[in-house]
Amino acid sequence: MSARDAAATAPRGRRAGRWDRLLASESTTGWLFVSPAVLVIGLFGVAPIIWSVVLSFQSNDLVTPATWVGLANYKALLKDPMFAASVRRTILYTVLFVPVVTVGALALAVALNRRLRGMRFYRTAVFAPVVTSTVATAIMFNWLLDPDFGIVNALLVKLGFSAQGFFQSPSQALYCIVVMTVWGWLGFAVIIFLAALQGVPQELMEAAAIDGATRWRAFRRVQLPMLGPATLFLVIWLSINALQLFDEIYVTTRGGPLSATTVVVYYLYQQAFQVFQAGYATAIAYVLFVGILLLTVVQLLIGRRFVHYRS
């Protein structure tokens, strides 16, 4: 072989060697295994997010050609009284829902953190609403709170009280939604607190008892501080879910009566699929996203001052 042929063959040989090593590397094998999932996430996750960002700067009814409007959708939100009212209802719901679930779940978890006969049955009963579908829960509460034939009104009348409108009353509907969702989410929070309680070292409780601490004092001084991480997680998780309330509203009240339960996400749904203002609805979605992000950051910053993690 001539010197020229050897020089031409050497780069091709080195390139072939690098290609073989790349195919044989563990990282390439790993990426080949996860590539179907990456493709699905990119196609159905990342691409819609990018498209929705563009959509929020357009006037788009999903039928006719879109027109670019810049920040007009976001500016319109500042002057929209219905959006402002939906924000107030969402905040009210969140302020009621999160503390009630957190405190109620903690009390139930303490009660269930005992070794008694039949305790597994009680724990299962508390968790059962979590696995119950939203539709089934809504149908059950519609039946219980029916103003004409509901069991709750029947009991109120027998006790001498007047019948209530519940879901059909503008002043009561949102609070009924709070009661229904508390019932549905309480079991999840109880399981988190119960796991955290069982993770508290028994030696600490025994030492507190030896030092003469009462059960309440031992709970407040020993157990409660160690529940900080679980509490912070639940507050953040419940807040995020509360701000995205939709399913229960859609199944029970459809935003009524008189828009009394029209929260942010349901208002977004109305704008997108009833009024067909997709660009405006997407702007609402991104305002909600920024609000949830800011709230979560604030909760984490505050939590760092009060929550201590064991090493």
Contents of the next structure:
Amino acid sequence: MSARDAAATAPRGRRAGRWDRLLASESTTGWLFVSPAVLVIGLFGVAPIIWSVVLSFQSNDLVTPATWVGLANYKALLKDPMFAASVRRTILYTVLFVPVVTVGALALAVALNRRLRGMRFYRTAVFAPVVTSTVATAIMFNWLLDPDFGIVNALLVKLGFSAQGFFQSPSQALYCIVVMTVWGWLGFAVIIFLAALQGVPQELMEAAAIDGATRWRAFRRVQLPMLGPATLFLVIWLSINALQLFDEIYVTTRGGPLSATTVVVYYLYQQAFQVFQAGYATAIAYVLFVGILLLTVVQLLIGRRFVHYRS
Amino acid sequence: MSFVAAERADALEGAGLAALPEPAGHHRRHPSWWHLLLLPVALLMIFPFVWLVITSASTLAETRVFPPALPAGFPLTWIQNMVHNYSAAWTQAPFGRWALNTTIVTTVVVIGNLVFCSLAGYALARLRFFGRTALFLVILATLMVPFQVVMIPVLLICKQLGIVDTLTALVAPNLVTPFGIFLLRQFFKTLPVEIEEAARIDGATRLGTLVKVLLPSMAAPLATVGIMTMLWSWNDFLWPLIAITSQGNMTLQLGLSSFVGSHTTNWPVLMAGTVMTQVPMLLIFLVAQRWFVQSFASSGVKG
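Output the structure of the form predicted in complex with its partner chain; the preceding block shows the form predicted on its own.
Now the complete complex, all chains and molecules, led by this one.
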């Protein structure tokens, strides 16, 4: 018991018995305070991580007893053309989604950082999709892009183009997913950039103006470098979420048409809950995990070369 | 995988980020060129919502015409159509039950996170106890693992506990999140120890100090944890999809996705159902936009 604790208990006239001391000790209080967290995270966080390692070395259909198969799941994964294709699709999606959201949000954030009439409306409009669920987003875009009765096709026909298949076209479905998810994530990215822009001291911009810098140069040379940490965070965060794309696919295309939108997590879901290959699915999850970790580390290393300010 | 987010939350909370005020300056007299960018983008962003509501005010026949047009008879027929579509959705699927389920799950998860993450965050930041560093590292490690890695074992554990296909399965794994613990721990670290010591000398217990002295000064980080877990819980899809099978235990998002399957051709009713599932969160967002934006800026969790 520290002197501080003694001072705290003494005025209340408690007898400093052994039991009392134990109860009042920091160690007991500490473990009491963390016990709910230890219970929940232990049971639903730590134990599953260990279990999933075991699972990925098993053949397991979630019903009959599992059998140990060693590295067979990982070996099969290397030769699985469906898996390779799903990885390629996921990479294509990520490579399109991340830059579009990042650059688009940067431009929008600069615009939304000004003092203009109607700013409240603009900001609310841009932010609203952030709280919209992925399921609702998918349903709305399914209807907007309906090949037969959708309003987007109506617009295209009116402008002299032919009607498109969108989600029902194998060559277009993945790009439609990109458009839909960009709509859903743009507001989030704008918020990150807005917060960063407002962290740039006003004096710096004023100093640049006094030194005769044009607005563009002040933005390019003063504001943009200071957005480095926010941009790095955003690119990493968007990439992590892009690699885990699932909800929107499930609701719009179910991986189709002709597997055109079967991304890694959707393939994993099919393996686990449609063909009941839980061991194989967990192996996919581990490969995804390693992929995410590697990409994050690479992005952090590249980021270190270009980001010179701490957020 | 919210490690990066929590790391960043720490930096921003520490810096005392405000709720994104508009920059100081004065209104220009002539309209700005920026409107040329902002107006079309803003209209594009809200158009899906507008078309959603308009479709929910159409008749089935009106949605089966190409090119689509505005439904006839504004405003009276629109209102009649809406009454028809919304009550059709309400009677054809248990939206009321789903809303209740989602509200229960979200409320319990939010309260659980606020209480237990505060306790754990405080202990990890301030109390010296055996195994503290190891425990903190383990919690950090679980933050980095994507949900897909653990979802099958979590399902199997829920099976063992006999809680699969119950609301408990939706609540229990999310009752305490590593993200919330990490965020609050980092915030507790920024508070001066002197305030606490003063309270302790005045005879307050640890719990009393935490509840009466520390937490009242933590509105911003607590709001972040509350809003993030609320949004996450309300909109979560993948976990309910695998944990819940019976219709009566579904959440709004899962129910809505099952509603899609049976109403692929009846767009007005499907749109009415979609509106009903999104209105509660959109209303809360419109009322508390400042807090939402601040929370996103300092945590960065969506979807």
